[in-house]
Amino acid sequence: MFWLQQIFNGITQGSIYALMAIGYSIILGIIGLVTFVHGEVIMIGAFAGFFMVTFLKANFFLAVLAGFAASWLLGIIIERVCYRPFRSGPREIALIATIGLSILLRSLSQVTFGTEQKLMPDLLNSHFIPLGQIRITNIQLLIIFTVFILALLLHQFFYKTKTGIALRAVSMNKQAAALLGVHVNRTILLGNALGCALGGVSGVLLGIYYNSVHPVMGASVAMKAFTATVFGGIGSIPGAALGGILLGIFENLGVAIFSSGYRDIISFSILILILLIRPQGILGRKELER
């Protein structure tokens, strides 16, 4: 009964860090550039869940809501800055520029929201519910549900609309869906503004799940996104949700195993295994030499 209530508890988990490594996976395939700006665009979304729940008395939804437009928004502001000036320089200005905006929003947010923990209300008035040897909560279900909802209708979106198809093609090869008619700017800046939304979404998600934020929680969330995509396959979305969902799991128990401590020690040990063992992750693809 312990160990299956500690792999629900990893499941719930790893759901919400499989939705930023799907977020962060998109931008990665079509910015083409590793992102250090993911964490606090997670965060910016934690704080607008937040601050709709605490002052606003908004349900569950209309806190989501409000994360994803929050991210929605500076996901284009960050496509704007740091990705479309560089695109025909050097690569590394615009990973540069990334770690600037990151470095930025951080201190702004510690200014302006400061520097303690913020409690999120208790949405669901949170209950346990048994189920065989085990117990959840109608919280933990709530994320699960939202979070597969959300894949699924991202599965329908690139797979049975133009602008999805246009998003697929643009991330494979930029050159040739400009020949195609594709608008590739105003496709780069829709794939990375819904990057980044999903990512605001999961920030909520994380802090209604832990009843808290933080204006530096962007560090901890971002490996954690790293982490899942490596781990299921860059540029593979099934392979970072898998590696997300595998992820908290393998938290969950080796928190059960040993202490609390040592979750970051597991999620970066499991960076490294996987980068010596099999780089290109669960369901990515080996890259043929030239």
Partner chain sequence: MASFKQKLVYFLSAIALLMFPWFIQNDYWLRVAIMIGLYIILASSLNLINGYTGQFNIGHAGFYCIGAYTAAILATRYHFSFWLLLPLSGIVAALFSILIGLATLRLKGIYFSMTTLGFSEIIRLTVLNWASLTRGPMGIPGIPLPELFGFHLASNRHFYYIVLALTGIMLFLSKRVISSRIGRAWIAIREDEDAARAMGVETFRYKLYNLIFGTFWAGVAGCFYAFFTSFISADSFTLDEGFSILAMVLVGGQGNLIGPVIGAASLTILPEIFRNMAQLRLVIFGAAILIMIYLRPQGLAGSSILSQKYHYPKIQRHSPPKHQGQQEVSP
The other form holds:
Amino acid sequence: MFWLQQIFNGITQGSIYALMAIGYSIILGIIGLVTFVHGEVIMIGAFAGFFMVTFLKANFFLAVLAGFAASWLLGIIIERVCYRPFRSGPREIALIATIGLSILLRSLSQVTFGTEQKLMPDLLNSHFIPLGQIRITNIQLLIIFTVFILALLLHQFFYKTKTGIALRAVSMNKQAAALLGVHVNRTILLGNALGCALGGVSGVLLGIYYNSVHPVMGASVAMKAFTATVFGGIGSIPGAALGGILLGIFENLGVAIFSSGYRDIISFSILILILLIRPQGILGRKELER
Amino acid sequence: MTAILQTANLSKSFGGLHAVEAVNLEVERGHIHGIIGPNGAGKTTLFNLLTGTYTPSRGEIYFNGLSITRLSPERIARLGIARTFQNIKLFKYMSVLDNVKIGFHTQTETSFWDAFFHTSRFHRDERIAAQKGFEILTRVGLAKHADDLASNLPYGTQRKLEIARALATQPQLLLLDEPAAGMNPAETAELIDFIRKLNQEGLTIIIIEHDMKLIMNLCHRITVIHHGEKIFEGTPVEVQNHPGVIEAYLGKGRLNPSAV
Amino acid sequence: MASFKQKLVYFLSAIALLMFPWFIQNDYWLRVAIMIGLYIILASSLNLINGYTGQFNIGHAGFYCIGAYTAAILATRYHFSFWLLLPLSGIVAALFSILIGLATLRLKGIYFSMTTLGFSEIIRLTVLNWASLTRGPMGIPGIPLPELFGFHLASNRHFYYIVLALTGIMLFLSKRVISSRIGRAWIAIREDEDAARAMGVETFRYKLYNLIFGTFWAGVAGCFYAFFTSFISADSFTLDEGFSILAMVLVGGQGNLIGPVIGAASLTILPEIFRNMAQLRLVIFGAAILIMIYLRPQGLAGSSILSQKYHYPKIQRHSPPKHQGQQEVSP
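Can you swap the form predicted on its own for the form predicted in complex with its partner chain?
Next comes the full complex, and the chain you just saw is listed first.
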């Protein structure tokens, strides 16, 4: 039962990772570059949710919405500051720009929000729901439910709407998409904003799950998003989701065996193992040697 | 049998797309061997297979009778196959001479220790790279540009530098991917002479080229590739009179064979 | 060959650097000078990796941390000498880089970057959690003073000369490697990895050599830092520390030896001048990176060569026409 409990906790955590990884994958696809500012996007989303809850006494839904909106906005800024001006330059310039922005956002948040950890109020009256022998909280269920709904919506968006299809087209081939009449600049802006917004939501969910938000939470969290993306296979959104959930499960099992202080170390070891054994991930295509 | 390079059933597919399909190629030592075909026929993919940039999906490659099928590009380069690239890949922000010096990488062996303490081996290697590099630049007429940045050279001259750099590796087999692209007629004529001279010195050469005059002028044998498959092989005269070849080109409407 | 004028400049600056502690009576500024030296080693070693082979290491602080802890643990528990620990700390840091390199250097550059980022954080967390070895959050105090021929090197003046010598040796050896066959191979990898391989350069091996050489110096710097401050804790090796080093390289200009020196010096002095801005240190660094990228992407000391490389049209409305038949088949 102990292990079943750990697996369930892992799925909860993993669903948050999955959401981050999906957002990360969308950005990776649409921009064609890794971003180093994603951790800060998640952090800003978490703080947006936190302020919504503490100052406006908002409910869960509004907090999630605030995280979504704040990070969406940030996504637009990021695209304008880091990507658009450098699209025709060498790739590392845009990469460096994301690093600069990441340092700036993180240090500014530390200055404005303070360096200490902020406690997220328990806005859902957290309690256990008995389910057989494992203990499940209503918060866990709500998190999994939220991610599940978002994933469904995303699927509909990507396959049923014109904008979603345009997004996929631009991810595959910008020139071909432009020839087909897709407004590439706008689509890139939108895709980046969407990927960031999902990061923002996962930030809020993390804040609620751990009862806390912190200006430097971004770095380790972004690493999780990357690990989950690599785990599932870069370039595959279902892969990112699967990678996220598996990462959550492995991480929790590892924590159960060692100790919670080693959580990030475990997930990093998983990343190194994947890179050594199967760098293309579970669902990824093989051509990623340079 | 004096084939320097042989492929057996060489194939490469990307996803479902057969870029190169069951190609059997045989290049005689001392020959200039042309590879022609419409755009997208798989010629560059073939070069990428021969030099190890891509791993074949199926088939084998033999160089001097030894299989090089799954070797890395650097191993293949060391064995004596050098190449130029269709979309010029110079070391742009290095000097022209330094570009050629890289070609001597495999013939020198300076270690960290040698570099730290400027041992005699360091001095010997630097002398080899500088002297021989300069000789090669002189041969291709680039000596006066030795200290210029590679990226500052005009397009046609960059192609020459690519050849010079490839020659620096002392290859037995040289693969030229559209060497005349972007050159004016005078430069092309000069290039033809130069390639012929290299060949007379014993270098085997494979050329991909759209300039039919160059191909017909230089090549001992020509392989025609279409849709990734070898559709014909023969002497220039045979190729010019082969109906299938004309069709392949006419079908694409890119080249007028009567102009050949 | 350096001209006479160049030699004179080198000679005079060497004299100036040697005399510096005798002009500066203020111990505070001497400490700043020592920190500049330390950051020059860190930034220059990072520049060897990022600027010369075009890999993108963002977790240099992790290797620095390993060097510092190696030195601190071996010095406090087993009384190893400072002079032995300098190379030893470098070697231990380099061993970890081999592990990272083996896992990532065959893959696209981005895997390397993200892995170094994660590595840096993981090392810090391991240090915090493995209390039996590292005393966890309490840090390691009481690192003894270095000794030389029986003398304790205690004053800042002594440490100034040590770091000056280390910086000098590091830059000298780097220069020699860069202007050799090895350095040419590194730069060729940066410029075009496919072409480098076609020239017979074993790119994986040379990237690994490069990483080992660069991280070795980060380890050496860590050892120096441990002895200099006599107390270390995980707080000194956060991701922000790594980002600071990166900022120095980027602001100074990568791909040449003088850039990181200028970057390290200016970004170490800048927060000191505005003392009350200490907490804004990283805000300044982040902003500095962004400003540099817009105004002078090649960095303060970047050559005009690189400005050409980084020259990009401000607004691009149409994608450039592809050279016909540029890619016959795209996978």
